[in-house]
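What follows is one chain in structure tokens, specifically the form predicted alone.
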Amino acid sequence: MGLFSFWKKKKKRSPQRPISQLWETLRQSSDFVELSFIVGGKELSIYYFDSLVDPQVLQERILCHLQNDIPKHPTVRLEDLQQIVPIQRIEVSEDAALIEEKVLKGFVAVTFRGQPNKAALMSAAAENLGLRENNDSENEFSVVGPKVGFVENVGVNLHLIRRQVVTPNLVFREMSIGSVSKTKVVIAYIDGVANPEVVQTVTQRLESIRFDVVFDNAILDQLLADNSRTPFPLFISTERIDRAVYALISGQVVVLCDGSPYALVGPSAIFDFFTSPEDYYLPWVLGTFFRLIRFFGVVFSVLASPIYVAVLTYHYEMIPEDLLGPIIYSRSNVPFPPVLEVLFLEITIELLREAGARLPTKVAQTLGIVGGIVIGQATVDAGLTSTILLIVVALAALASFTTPIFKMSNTIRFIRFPFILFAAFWGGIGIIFAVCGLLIHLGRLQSFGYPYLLPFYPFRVRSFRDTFIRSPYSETAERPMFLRPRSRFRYDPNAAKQKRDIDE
């Protein structure tokens, strides 16, 4: 079973299920459109999803011919629409399940008042609605898996999500935010999976926003945050469609903003920021290995430079005898204490990063390579820093790039500096104090009312299956229970464990 499959126990449906019940279910979503009008004395209704239908096909091939040709055929029935509308394979059905399936794939359903339990299904699906050549995800690139990302048009983004989540329970709630910009914001969730309390919390917070212009989801991120005084991102900001879809089927809520190629996902825990969609496209052993590499990279990036400062300032006895000679030799011409040496190199790395981010791509790549080599060699030759520290800082900077989410990567770069200062003032005890203070701060954070350290605090044993390790699909059928989803399983766990090999 695939990663993003949506499993739900099938209920026995009566073959005579009224189509009116289907329309009631689909009306929950803001992109579902229902048109009713009278043409030639005949009352008809049209139903479709605006995010799935090609507006040109709808207008020129369906609505235009219905309005112009039906008056010429006063006794027309649904079965006769094939002679009126120039659409291939118009299908008339009384099966609500079939109608639901077709409408969710971009078909337009037409009903007559005299035939309320029948619908004519006409294909008007938008295959490449609003897609552009540079629609690939840039900041969350992966070697394996789909490369398509969100764009600035929220209508296109809804279309991309609706194509992946083909279920009538997918609900879009639309609202306008910004007293000047009137920006279109959409809340996406799966009814019957997402916790209604979370949906209500997100809706209330968006409705309570009093702001003039909303340019991007990054502004909503700050306005929705439970704590605006923390450097840690409280919501995942993603440009990948597969990550957003996985969040929906897990029971989370996705917020989309017109003009932004990113989607906000919440509630989010800190461990979510170190999970990459690529983990699920690889065998679970490899996925687990790369995920553990990321966790190690984060720890190394934060603690490498502070430990260097603490050891060389207060704890010489911890240095092995074989390593003591090279360290003394490399620092023999350095006139600065270790803390100034580290801060000089760390700030230099940050300057190179900022300069590379503001320059064109090709120029930035050249600047990063040439600048790093030239400045590094020059500082060592000038006696401003040691070669060992240069290696430590370079590896720490490299390790910070292992974080899949860019905002969390920025946070890791920032918190390294307080750790360095604590190590300079109090040595190893200072690093311990800094770690304790960081854990206390993380323990107080919340995302839409959910603890940020879940499932570590409060401790949830069953949720660790997909935290530090990427478990096999036979073990990940259950949704994260700390999200309190209304549906426990994504797919049948027993069927996932069965082998499909057939002995002949």
The other form holds:
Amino acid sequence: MGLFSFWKKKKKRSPQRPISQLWETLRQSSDFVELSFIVGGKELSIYYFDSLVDPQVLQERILCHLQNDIPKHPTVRLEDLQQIVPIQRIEVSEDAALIEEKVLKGFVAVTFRGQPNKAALMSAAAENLGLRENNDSENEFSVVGPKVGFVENVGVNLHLIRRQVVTPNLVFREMSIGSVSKTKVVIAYIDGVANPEVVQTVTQRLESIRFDVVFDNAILDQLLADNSRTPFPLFISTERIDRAVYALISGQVVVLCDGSPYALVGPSAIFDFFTSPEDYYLPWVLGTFFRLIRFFGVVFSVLASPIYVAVLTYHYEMIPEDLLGPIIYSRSNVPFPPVLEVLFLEITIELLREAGARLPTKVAQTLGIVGGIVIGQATVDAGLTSTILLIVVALAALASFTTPIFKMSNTIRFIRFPFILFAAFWGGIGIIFAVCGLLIHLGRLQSFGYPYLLPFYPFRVRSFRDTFIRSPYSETAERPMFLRPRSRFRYDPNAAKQKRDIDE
Amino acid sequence: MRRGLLWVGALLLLGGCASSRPIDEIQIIQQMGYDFENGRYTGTAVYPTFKQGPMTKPNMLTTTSPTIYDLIPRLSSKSALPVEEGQLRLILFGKEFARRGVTQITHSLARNNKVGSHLLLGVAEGRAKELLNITANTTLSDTLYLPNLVEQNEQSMNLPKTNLHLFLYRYFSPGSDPFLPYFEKKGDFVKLEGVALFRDDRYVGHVSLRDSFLMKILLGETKNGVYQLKVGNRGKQGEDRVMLQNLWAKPKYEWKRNGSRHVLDVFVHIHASVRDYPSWLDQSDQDLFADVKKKMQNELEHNMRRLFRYFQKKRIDPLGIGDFVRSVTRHWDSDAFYREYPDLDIRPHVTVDIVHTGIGE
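Let's compare: the form predicted alone is above, so bring in the form predicted in complex with its partner chain.
Let's see the whole complex now, leading with the same chain.
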């Protein structure tokens, strides 16, 4: 019998069970409050969870009006409470399961003696209690552009999105996921832009999720993924509003989840993980340049240390004559074969990173410096690694940080290790095998049923406008067609291309 | 899952088959010398050691054997680490060795997947071992002295481009003969003396570094090289020469029939800069200048004729004239062509364009 098993049992009962029995169950908890009083000859009972209800709302909006106004309306029924109590969407229900769910979400249930099997439900939830009010989007920082990020409260997040997408076509579809947490999950898309098939897929997958507590969007990410064995993230998760809005207008679907400051964006292709909102805020030439640097960084980060291993172990012929001296000299005191040397250093760096992430920010900074400089220098002095490798590994680690999406940057950290092993066992041809294996794997991946390697595979030339090159806005009026949006253009392409050289 | 384990297992098992050669556990030889003396072959290997710092300290290994193939295994018996030839930059043949033919070495190099085709070859006046000893142990003390010397001269001076690839190309081509840089020992230094010429794989003679400029511009388009020319009267300090710096030169061959005989016209157009010239040679005097240009052209043509005659007399074709004629002749017959070759009328025509003469009026 698990901790929450009492709840499961109840679910199986018929909805016709009397409400009194529900109160009986809820009374077990000490924060459940039951108030009974007589006003104007009517015997009232109100029920709520102290811990979920905002006391101010309860007192000023509910108690106050009930006590003052009921005597003026002696014939009032539960259904008429909306006339008295200034709270939106008062519901009257006989369904014990619904009442239970609402009360557990912070609603106040009001019953009259005369109508024992009905309860009026009024929302008095303290929604923001204990949650962050704002988020500076520090995990996806961008120097240019807005700094506001999503917060844990999904209502605020919806507000933030709707403020920028001012169209009646923006649709939010709400559902509740998690047998225990009953987390509010919202699917957002722009009707008439997003492909209904995608919306259908997302809805279906979300509906079929069976889970207890949804702690974060990251859990939904894994539950929704087309392939759970891949180290690659199949959906972008972002805390930036601009990124989510850009996804919406491109025809992607955004999934928000209460309690998580991250929005999930799908279907995503591999290029989406290497674009940063800053690319769009800088002039397109600079945006393109930095984007290309980022791609180079990824390739370098994955291949640098495997190539070091392969060349030093198998392909000494390929070393340029001017590098031969420095490499051999720096290796001459190292007692390990190159692969152990590389693994040792890579693992050291991963340890530093991991330790830095688990420590408070200020300590982590110190640790980074101490670890980076002191350990690095000491390992070289002790003859455990060569100086050249230290530079290679440090640069590779640095390059892996350039990926804007944290999940992708983790993946890049990870796939380096199989590459190193392949390089150690088979040398250069091993690296080629590993690259081929990686490409095959990527080619088989799908994100909400869409190929992950789009627009590379299948090849879509027109969609390359916003991949390696961040084209100027006169060229990007067309939405990426591989997402099969219902509407082709984001804005008028001809007007965007018009040259205005004379001010009229 | 099972398939994954199978993969990992295969990777580990097959990984054991690969022969790894970690870079610090091999003896990398960068230069090799071959000599023939008293019926025995001598092999000399120069390898760097990196113990004192990134600067190299060249060391030498020498061994003798009655056969060529035995040399590298014998070197191994003197070395603490396995000898690896993958980083070879230069192979030097002693003159005696080269006279007896270098095919045994080049054939094996042509099939060796460890050495690149950019490997340089060279011929040493005297013994290769002596020259390598100078570069390794005396003042120069640099394992890459000779390769750098050759590359520098190819890129900016008179030496035509040579390497293993070009050597093999010219060797196997029926219409040309190979050539290599030619080194001499000068006291404690090694000097590039010119170009060693081969008939098939045998050394037959050499031309000076000055003549190698003519070879260079006759072989194809070039952008470098210098040539000193005599242009007549002596000036006040007895200066009578101009220094011609080649900026861009291109040869053009024309193969003609003249009665029963063939004629080869060679047109060479040199765009040159004249940096140093006698003070009496005044540019503003156009007649004098044209006259000097004429003299330069005549002298170049004269020297070219001399060079052609030398090649014809030796019955060698380092310029690849046979290849050119084959390219314009249907059913070219190598034997017939080279029967005619020594008496072939080769007529050089040189045009010199002086592009600039340094800063002036």
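Here the structure is a predicted model, which means the values were calculated and not measured. What we label the rigid core is the largest C-alpha set whose atoms superpose within 1.5 Å from one form to the other. Positions refer to the first chain, counted from 1.
If you fit the rigid core between the two forms, you'll see the Cα of Ser487 move by less than 2 angstroms.
Relative to the superposed rigid core, Pro74 undergoes a CA displacement of at least 2 Å between the two forms.
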